[in-house]
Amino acid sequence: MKPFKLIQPTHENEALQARSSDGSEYMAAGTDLLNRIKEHVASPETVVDLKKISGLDQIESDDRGIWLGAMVRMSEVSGHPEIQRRFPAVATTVGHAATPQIRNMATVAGNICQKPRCWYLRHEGYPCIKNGGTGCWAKDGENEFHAIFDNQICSATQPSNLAPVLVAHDAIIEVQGQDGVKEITAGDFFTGPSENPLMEVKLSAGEFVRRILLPAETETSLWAYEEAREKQSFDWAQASVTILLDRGGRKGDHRVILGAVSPAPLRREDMEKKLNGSDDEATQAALIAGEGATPLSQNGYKVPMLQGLIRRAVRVVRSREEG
């Protein structure tokens, strides 16, 4: 591992400031961040770590909904009572995670910010587009577990389990930034490599996530989250399904998020209008799962895999409607 200057601020400006200069990067529990050095991916001069800035490890509500500081826990945010009562989803989500120890070690801010777990990009010896060089080596070489949507330009796929169901449920992203705080909606924080391929989310140089809402307005007891795994044990999944219905007590107000099967989570408005109660939607939204889908030569697996976590999920919410 590559020698680095360790600087751990206890206030937000300090952070601020220590992270303006070049070869900088900011640690949240370092479960990403100290993998990539090693793995001589990444390289800062300087690491600010953000764990003794006071206020950043609360679990807060107000009006709004539940605040859920940077530098909280997975585990805490799975085991949370008021989080299990009004945000099941997040807290079951949250519960598939990597293993016991790592929620207990893993924040959320360094959750939704990790970077592609794509072989080619942790492997110092391939220049791909998405750390600086051209091409993408997974469309042509393993991609087992890449996109099949929007996977031209790179088809790493996002890691965070967290991030579908934030975009799910339009939580609020707070960043703090030089020019003050602002806040950004999951569903544009994450994005894809059409936008900027080397961007998973939407910080600027500088730029640090201070809290996440789950807002009040969004919640629901009909939900459902469905994943496949190539083992049980401590893996990423190969595909997620995350279905909101009625948000808020709002008839049709509906979500469904695909997770790992593109470069940011990836919301399907179509499906959600197949949720209509019928006796053969399940069916309905399984058949269109596919669409729009541009599978690479080991991953076409994945158009199946969908289509049965969407039966499994329909079915599963559907029966918390009915007791």
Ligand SMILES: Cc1cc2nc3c(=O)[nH]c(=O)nc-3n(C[C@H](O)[C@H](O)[C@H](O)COP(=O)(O)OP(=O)(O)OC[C@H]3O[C@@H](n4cnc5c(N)ncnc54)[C@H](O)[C@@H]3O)c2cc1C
Second form
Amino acid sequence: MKPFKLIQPTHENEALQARSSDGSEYMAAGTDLLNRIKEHVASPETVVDLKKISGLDQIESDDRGIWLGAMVRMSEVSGHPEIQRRFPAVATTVGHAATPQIRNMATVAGNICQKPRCWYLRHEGYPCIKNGGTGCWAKDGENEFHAIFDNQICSATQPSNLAPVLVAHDAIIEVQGQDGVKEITAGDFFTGPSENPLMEVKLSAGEFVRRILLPAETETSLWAYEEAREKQSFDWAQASVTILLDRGGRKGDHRVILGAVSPAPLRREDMEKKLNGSDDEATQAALIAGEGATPLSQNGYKVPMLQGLIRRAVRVVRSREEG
Ligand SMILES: Cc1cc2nc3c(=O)[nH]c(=O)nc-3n(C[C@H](O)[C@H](O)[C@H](O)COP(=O)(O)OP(=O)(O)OC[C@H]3O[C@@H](n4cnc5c(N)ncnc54)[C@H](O)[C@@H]3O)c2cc1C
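Would you generate the structure of this protein in the form predicted together with the named molecule, following the form predicted on its own above?
Now the full complex is given, and it begins with the chain already shown.
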């Protein structure tokens, strides 16, 4: 591990100042960043630790919804009674991630800004396009866990459990930068490699996530989250499906978001249209799951896996409707 200078600012402005040099990185709990430093795939000169900035670890409600401070821990989200009641899909999805130990440490901002789990990206010996090299080594290599959609430039998937459900809720990511605070909807925040292969989220140099808003107008008790993974714990999803029905009580305002099958959470409006309450809606939605997919040599199994998850998720969400 290359030594680095640690700065622990107590104010947001100090953090922005400290992060203004090229060789610096923000750190929340460090469960991802420190691993990448140990693996020699990140080598910041300076690490700007956000833990001591007051106010970033709060969960607050107002007219707009529930705000999650950047430094709120994942276990606080999954165990929070108001989030469980108003945004059950968020509480449950976060509660499925990683391990209890990691959820007790890891933060919501760190979760949505974590780097993909591609083994080529995380191996110092491979100059892949995501770490400044060229090409995608997984495309013709070991690609069992990689993307089946939008995988031409880079086939790493977005690893965050929170990401798809934030997109489903049109969550707002509040970002602090040198020019002040701005808001980005989750659907725009998570990006694919065609925009900038080095980035998975839309943060400019030096900007940091300040808070995340779960908007009141997208609350719904009609939700389902289904995922498949090799191990119950200490693992990542191979594929996931998040369904929200009738968001904010608006009939037909549905969202279907696929996770872990593309570089950014994938909204499927074609599937949303199939959710019309008919007897065969689950089959109809599942049938089109593979449309647009370009599976690689080892990950074609993700298409039938998605179909099974979609069928299950539709059954779950309809059973919630029936009470
Ligand atoms: C065995 C294992 C299994 C896992 N399984 C899952 C899983 O199933 N689902 C899942 O979602 N995750 C999983 N994870 C990943 C884990 O959830 C992340 O490591 C964690 O969420 C990162 O949070 P952190 O606070 O430690 O972030 P850090 O490691 O501190 O930071 C991660 C990245 O985010 C950046 N960052 C942090 N805070 C901010 C901010 N406020 N603004 C801008 N950038 C910021 C950092 O610069 C860094 O690049 C797993 C991890 C392990 C080790």
